[in-house]
Structures are given as structure tokens and as C-alpha cells.
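Starting off, we have a lone chain in the form predicted alone, written out as C-alpha cells.
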Amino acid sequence: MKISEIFEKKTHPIISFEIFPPKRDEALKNIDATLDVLSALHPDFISVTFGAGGSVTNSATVDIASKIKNKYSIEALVHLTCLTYSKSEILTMIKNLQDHGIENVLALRGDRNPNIEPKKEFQYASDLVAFVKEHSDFGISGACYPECHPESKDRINDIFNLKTKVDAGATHLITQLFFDNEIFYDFVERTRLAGINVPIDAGVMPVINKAQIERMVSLCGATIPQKLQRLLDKYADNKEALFDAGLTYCINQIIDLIAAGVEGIHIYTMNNPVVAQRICDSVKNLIKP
């Protein structure tokens, strides 16, 4: 099933994760006793990051996403990256996520890499949207940015670009990390205003880490406000009250989301089950139809 379909049937907030390939062999085998975790809460949608060091026809990505789909019934969203693609690898891609049963693809253009010279075929994530759409039935979603993207000029440019992706093809959009709601709350007024009606999922990232998270906000640009900041700065020598800090308030951060009428919300899990766990024994009765 297509992920705008799953929200299009939905009557109450789509619930998803995010996971990622791990790097090693051995955590890799281990992946399963995650998915079990994961699988048990039933979420709308699992997405599964492009994972490094792979053939473009056999990938940690395509097998841990054929697992979630195929042994576990869950719907998986694939990342999809085209800086250091061409097109005829990009249609390997196509064709081998097609053979193993999945319908969902979430088009990036991905993170420039120094040591990676890109093969610019692809200069943007909507020419890849355009791509895909040409070349396969998959549904697609694409990424946005709250507080715009880096390399944006500034928001009107930003929403004007994210504005050029729906029209090439994304059906559904998931937001980058972000920690205060307001922000959410006006970017998703602004897509309205722009004509950009698709579902938009708010992605949430609890903070349990505190170099982890200032790393991934150095990446997308958020902003830690000061009631968070005050949490890392009391709690970051102590790893324990760091996890209940940072879980409580990315719990009442998805509390206020769901009271103010959110499509959905993707959780960014760190392949931490207890972190799903948590979250959603936390917001359960929040979410009932």
C-alpha cells in the first residue's frame, strides 16, 4: 500500500519509525530482535535509511525493508539518494526494491561527500522525484525542512523548492528533527499557503545523546530551545537522567503535536526499541480511532 493511501484511510495520527542499517555485521544479525520490538507496536510505516557499503542491487537497506514488508507486514519506505547515481544505477535500484515487493520510496538527493565525487545526473531530490515517477508505480514521499534547508537561500525559496518536488511527484512528506512545535506549526501554514497539500509527518527525534544530537543538528540547522538546552547542560554527564529527560520531553513535545491535529508523526528511533517502546506506551490512548 502506497503511504498516502495509508493516510487517506486513516482517522486518527499515522504513527511511523525511522532505522537504519547498522554498520557492522554482527549488530546487523541483530536486527531482527528490533524489528520484533518495533513490529509489536504496530506503526503505519517503517522507513529504513540508505545504508552505506552496498551494491545497488544488494543492500543491508533493501534486505532489512523486504523483512519489514514481507515477514512483518508493515509498510516500508526506502531512501532513495541520486548525488552519486546515475540514472542506470538508479533504475537498478528501481527494479530490485520492485522484485522484492516494495511500493514506497522516500526520494533524497542526499548529503554532499567530500570524497565522493557526485555524477550530476541528478542536481536535486525533485529530479529524482520526476525520475521515479517516470520509471516506476512507487509511491514517494520527499524531505522537508521546518526551519528551511541549509543550503536555501531563505524560507520563501525553500518552500518554492519543496513546492517543485510535490508538483514533480512526492505524495507525502516527512519533516527533518525539530524541537519546538511553533516551528512545525508555522512551516505547515506556510506549505498551505504555497498550494502544498500533501500529508506532511512531523519527524521527532528524542534527545538521549547529547553529541549525537548536537552532531544531527549541526547536519539539518535546528534549534534547541532553551528549556532543552538547560536538560542537555544538567544531564549530559549522566547517561540514565539524559534517556528519562530527553524521552519526557519528546513525549510531551508529541502530545501537543497530536492535541493540535497532526497527519502523523515519524519517530527518528536510533534502532533503540526501548525508545519506541516508551513513546508509544506513553501516547497510546492518545491515538485510538
Ligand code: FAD
Second form
Amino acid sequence: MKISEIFEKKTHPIISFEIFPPKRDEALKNIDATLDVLSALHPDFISVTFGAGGSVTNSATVDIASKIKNKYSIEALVHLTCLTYSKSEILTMIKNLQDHGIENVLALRGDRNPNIEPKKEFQYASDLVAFVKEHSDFGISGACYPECHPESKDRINDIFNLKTKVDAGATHLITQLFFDNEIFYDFVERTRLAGINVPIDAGVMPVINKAQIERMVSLCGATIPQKLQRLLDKYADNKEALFDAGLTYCINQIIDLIAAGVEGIHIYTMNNPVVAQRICDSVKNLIKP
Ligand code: FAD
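Mind giving me the form predicted together with flavin-adenine dinucleotide, seeing as the form predicted alone was just shown?
Okay, now the whole complex, with that chain kicking things off.
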């Protein structure tokens, strides 16, 4: 089923998880155990990230997405980047995904990597959205940035470019992670004013590792509110305490999003099933149909 149809059918917030293909072979074997726990939480879909730069088809992303869809019968959303691929490579990927019964892709430009030369056949995610729409029947999702994409001139241009992506065929959006819900609410209002009317999933990530979150934030530019910074400073060297504090912060963020009537919540699980389990246990009565 296309993700936009899931949104049409359900009245309560859509809950989804993101996982990434582990780099080490050993960890890749453990992905089944992670999927066992995640699937038992009955998310509406699970997305699988895509490492830009490698061979477009020889990718663990497709194997994991295929398992999600065909073994666990959960909708899989395959991330697909375009900056470093040719049109013929993307066509091969589309065929490969179709052969695995995949129905949804998250069409992305991908980050610029100084070590990998862009192929110049796609410049922006909206080019990929239009191409996928022309060559398949996939449901197409796109990324969006409540705090503005780091390369954008300003917020107005960023929203204008997002509208181009939706007009090209994206029927669902997922936000970059954010820690301040007010920033998300303000962003959603701006998208609606701009005539962007597709469902927007709020992307949230539990902060359970200080170094990891500081690296993520330096890449994506998310603001860390004082309340969260205090937790990070106080519990940086106490793994268990930071786990509890970071998870509680995230759960409170999710409760506020649900209370505010958010359409969907996309949890960046970092492949940690305990995190997903604790979050779902804490909000289960809030997301009942
Ligand atoms: P775009 O939508 O193309 O935007 C990129 C920049 O170009 C923005 O500044 C935008 O304002 C600008 N722009 C867009 N269109 C135009 C235009 N017509 N004219 C001028 N400027 C324009 N990366 C991975 O490598 N693998 C993943 O699996 C992955 N998953 C992600 C999942 C989510 C939910 C998010 C939010 C990001 C993910 N990323 C992933 C990171 C993403 O690839 C980067 O953020 C990348 O820098 C931008 O990708 P995009 O698809 O948002 O690009």
C-alpha cells in the first residue's frame, strides 16, 4: 500500500520507524533480531536508509526492505538518493525494487561528498521525484527541514523548493530531526500557507549518546533547547542516566506532538529496538484508533 493511502485510511497518528543497514557483516546478521522487535510493535511503515555512493543495486537497503515487506508484512519505505547516480542506474534500481514488491520510495538528493563526483543527471530531489513518477507507480515521499536545509539561502526559498518537490509528485514528507516542537508547528503552518497539503511526519530521535547527537546536530543544524542541553551536560558520562533522561525527553516530545494533532511520527530508532519498545509502551494508549 502507498504511504499516502495509509494516511487516508487512519485517523490516529501514523507511527513509523527508520533503520539503517549496519556496515559490519556481523551487525547485518543481527538486523533480523531488530526487525523481530520492531515488527511486533506494529508500526505503519519502516523506512530503510540508503548509503549514497556505492553500487545502486548491490545494496543491503533492498534486502532489508524486502524482508520488512515480504517476511513481516509491514510497508517498507526505501530511501533512494540521486546525486551520484545516472538515470539508467535509477531505472535499474526501480526495476529491482519492483521485483521485491516494494511500493514506496523516499526520493532524496543525498549529501554532497567531496570524494564522490556527482553524475549531474539529477540536481535536486524534485528531479528524482519527477523521474520516479514517470517510470513507476511507487508512492513517493520526500524530506523536509523545519529548521531549513543547511544549504538553503533562507527559509522562504527552502519552502518554495519544497513546494516544487511536492508539485513534482511527492505525496508524503518526513522532517529532519528536531528537538523543539514549536519549530515543527511553525514549519507546518508555513508549508500549509505555501499550499503544501501532503501529510508531514514529524521526525524525532531519542538522545541517548552525547557524541552521536552532537555529530548529527553539527551535520543537520538542529537546535538543542536549553532543557535538553542541561540533560546532555549533566549525564554525558553516565550512559544509563542519559539513556533514561534522553528517552523521557523524546517521549514527552511525542506526547506533545500527539496532543497537538500531528499526522504522523517517524522515530529515528538508530537500530535500537529497546528504544522503540520503550517509546511505544509509553504512548500506546495515546495512539489507539
Ligand atoms: P533537495 O530537496 O534537493 O534539497 C537540497 C537543497 O537544494 C535544499 O537547500 C533545497 O532548498 C535546495 N533546492 C531544492 N530544489 C531546488 C531548486 N529547484 N532550485 C534551487 N535550490 C533547490 N541521505 C542519504 O544519503 N541517505 C539517506 O537514506 C537519507 N535519508 C534521509 C531521510 C530524511 C527524512 C532526511 C530529512 C534526510 C535524509 N538524508 C539521507 C539526507 C539528505 O540526503 C540531505 O539532507 C541532502 O543534503 C538533501 O536531500 P533532499 O532530498 O532534501 O534534497
